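What follows is a single chain, given as C-alpha cells, in the form predicted alone.
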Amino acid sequence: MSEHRSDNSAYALAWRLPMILWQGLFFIGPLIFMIAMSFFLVKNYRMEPALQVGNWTKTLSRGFFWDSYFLTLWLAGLAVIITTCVAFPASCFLAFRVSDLARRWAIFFLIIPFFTSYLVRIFAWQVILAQQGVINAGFSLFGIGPYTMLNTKFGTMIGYLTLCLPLAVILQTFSLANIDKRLVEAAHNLGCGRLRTIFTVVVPLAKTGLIVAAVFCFILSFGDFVAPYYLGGSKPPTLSIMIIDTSKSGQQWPRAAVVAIMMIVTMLVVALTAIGYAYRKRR
C-alpha cells in the first residue's frame, strides 16, 4: 500500500516539476536577485554588490515616493470601483438575459481586443482623446468644448478601463452564469425586488468571481506603465513611471528595485487579503 502511494506521489511530482522549474527560473529567481540588488551600491554609474540599507532609507524617506505610492494606489482602487460597476450590469445581462449561444459570441468578441497590442490600443485613444480628436470634434458639432482629456487622470482611467474592462466582464459573466437560476426565481416568488435580489442573492453567490475580477483589475492597473505615461502625461508619476525615472537617473537600479519590491508587496497583500475574503465561508 505504501509503495502504491509513493508511486502516485512520484507520478504527481513528475507532472508538477515543469511548473516548479518554470516558477523557479522566471519568477522566484529574478525576485531573489531583485531583492539582493536593492542592497547594492552604485559607484561611478556601476553597481557593486554590497549589503547596505541606504537605498531603502533614501527611497522610503522621500515624500515624493509616498506621493507616487498613494497616487498609484488611489488610481488603481478607483479603476477597480469603476470597472466593477460598469462590468456588473453587462455581466448580469449576459448571464441571465441571453441564450448560451449569444453569451459565447459575446465572450468571443470580448476576447478579440486581446488579439491587439495594448500599446496600440492606447495610441488609438491618444487620437480619440486629443484636443482636436474624435470626441472633441463631436462636441464641436453642438458648439461645446474642446475639453482637455489627454494627459490627465481621466485619460489614465480610460487606459485602465481599456486594459481591465473586457477581462472583468468575462470573469464576472462566468461567475454569474454558474448561479442556480432557481434561487433567483425563489427570491422573486418570496417578494424580493430586483435590487434586493441582486444584493442578497446574486452578489453573495457570485462573490468569489466578483472579487477575483476586482483583484485582476487592481493588479493590472497598479502595475501599468503605458496608460499613465501615454494618456496621463506621467505628471505626477505613478510608481511604474518612477521605476523608469529612477533607473535612468545615475543608473540607480538598486533604488528602482526598492520601488518595484514595494509594488510587489502591496499587490501581494491586496491579492491575498481579497482572495482570503473571497473564499471565506459564511458562519
Given for the second form:
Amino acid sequence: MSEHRSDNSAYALAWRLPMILWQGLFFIGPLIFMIAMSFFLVKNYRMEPALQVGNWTKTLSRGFFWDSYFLTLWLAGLAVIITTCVAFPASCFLAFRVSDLARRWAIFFLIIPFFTSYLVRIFAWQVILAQQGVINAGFSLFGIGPYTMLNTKFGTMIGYLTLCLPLAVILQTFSLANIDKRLVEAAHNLGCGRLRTIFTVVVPLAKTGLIVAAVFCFILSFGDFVAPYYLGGSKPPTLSIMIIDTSKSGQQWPRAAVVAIMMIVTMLVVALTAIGYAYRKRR
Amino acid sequence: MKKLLNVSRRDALKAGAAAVLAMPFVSRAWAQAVEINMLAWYGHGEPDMVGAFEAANNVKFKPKYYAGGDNMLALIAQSPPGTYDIILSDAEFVQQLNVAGLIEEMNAADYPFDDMIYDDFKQFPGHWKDGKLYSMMVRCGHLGVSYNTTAISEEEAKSYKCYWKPEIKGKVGHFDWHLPSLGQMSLLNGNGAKLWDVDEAGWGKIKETTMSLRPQVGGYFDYGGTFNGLKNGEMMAMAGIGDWITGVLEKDGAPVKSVVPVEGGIQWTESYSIGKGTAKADIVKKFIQYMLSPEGQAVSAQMAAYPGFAITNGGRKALNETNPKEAQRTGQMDGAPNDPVTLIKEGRIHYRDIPKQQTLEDWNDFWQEYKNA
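And the form predicted in complex with its partner chain, for comparison with the form predicted alone?
Once more the chain from above appears, this time first in line as the rest of the complex follows.
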C-alpha cells in the first residue's frame, strides 16, 4: 500500500514539477531579484549592487508617493464596486433567464473583446470620449455639452471597466449558473421576494465566484498603466505610472522596485483577505 | 484582356517554381545587408530618413527608440557595451555619454564644418573634449509656446503667460519630460540665458511658478498623446514642445502653431555619435556624412515623425529647392523674420542644457511632485 502511495506521489510530482519550476524561474526568482534590487545604488545611471535602505526611506517618506498610493487604491476599489454592480444583473440574466445555447453565445461574445489588444481598445475610447468625439457629437444634437471626459478620472474608470467588465460577467455567470436552481425556487415557494432571494440565497451561494471576480477586477485595475495614462491623462499619476516615471528618469530602477513591491504587497493582502473570506465556512 | 487572364496550369506551375527557386537568392540578399543598431528618438530609423541610404549601401537599420535624454542614458546603461553602433543624442547629454566612455572619438575632417549655418554649431558645447570631437550635430529645432489658434491669439502666444489664460483651464498639456517644461518656467521667471544655472532661490521660484500652473493642466503626455491631445482639441496649449510636434499637425491642417515668445525659446539639438566598440564605425561614419550632406539635411528637415532645421548651408539650399513651402513655413529662408539663425543671433534662443546647480534627480523629483499635486 505504501509502495503504491509512493509511486502515486512520484507520478503526481512529475506532473506538478513543470508548474513549480515555471513559478520558481519566472515568478519567485524575479521577485527575489526585485527585492534585492530595491537596496541597490544608482551611480551615473548605472545600478550597483549594495545593501542600503535609502531607496525605501526616500520613496516612502515622500508625500506624493502616498497620494499616489491612496489614489490608486481608491480608483481600483471604485472600479471593483462599479464593475460588480454593473456585471451582476447581466450575469443573473445570463445565468437564470436564458437558454444554455444563448448563454454559450453570450460568453463567446464576452470573450471577443480579448481578441483585440487592450491598448487598441483604449485608443478607440479616445476617439469616442474626445471633446470632438462621438459622444459629445451626440450631445450636441440636443444642444448640450461638450463635456470633458478624456484626461479625467472618468476616462480612467471607463478604461478600467473596459478591462474588467467582460471578465467579471464571465466569472459571475459561471458562478451563478452553478447554483442549484431548486434552492431559488424553494425560496420563492416559501414566500421570499425577488430581492430577498438574491441577497439571502443567490449571493451567499455564489459568494466565492463573485469575490474571485472582484479580486481579479481589483488586481487588474490596481496594476493597470494604460487606462490612467491614455484616458486619465496621467493626472494625477497612479502607482504604475510612477514606476514608469521613476525608472525612465535617472535610471532609478531601485526606487521603482520599492513602488512595485508596495503594489505587490497590497495586492497580496487584498487578494488573500478576499479569498479567505470567500472560502470561510459558515458557522 | 481575356488572353492575359487565361493562364495555363503549366504557366502557373512554371511561375511558382521560379518563385520558389528564387527564394534562396532573395533571402541571401537580405542576409548580406549589414545590420546597424541605432539608438534614437522616434522616427530616425524610419524609411523616410534611412531608406535611401539603406538601398544605396545594402544596410539595414535596427532602431531602438527613446523619449528624453534620461531615458536614453537609462537604456544604454542597461545594455552591454557595443550594443548600439550609432547613437542619436540630445546635445546636452553627449557630455555624459563621453564621461561614461560610451562613444568613439570622431575625425573632424570627415564632416562639413565649413558649411555650418551658424558658427556656434561648429563648437557645440559638450561635443568636443580636449580638442577631440565626440559627437556631430545633425539637426535642431526650437521650443516655445505651442497653441491652438482658435483658443489663443497670436498676441497672447507671445508670452508663456498665456498658459494661465482662464478660458483654457484644464486644457494646458505638458510633454511629460521635466527639462523643457521647467526650462520654460525658468525663462518666464526672467532667467534668460541663465535659465539652467539658477541658485536655490531661483529654483524655488521656478517651482512656485510651475505649481501655480497646476490648476490649468489637463494632462501629461508622451509623444503620441501630445499629438492626439492637440489634434483632437483636448489640449489648447502644450508646454515643453515646439514646431517638432505642431509642424506635423499644421501640415495636416490642424489649427495649431508654435512661436518663440518674448521671454525666449529653447533649442533642442540632436547629434550623432559612434557607439564605443562598434565594428561598423566606417559605415556609421558614412551614414553621418550622408545625414550632413545637402540631400540628408533636406530629408532630416522634413522628417515625417517630427521636422527640424537644416544646420548646413547646403542643407538649407536643398530644402528650399525641394520643398520651398516647408522652408518658408519654418523660416528657413534667408531674410525670413522667423529664421532660426536670426532668432539665435538676437539672443532669443537658448540651447537646452541640464541643470547646473541642481541635479537632474532634483528636477525629476519636483516633476513627480508637480504631477501628483
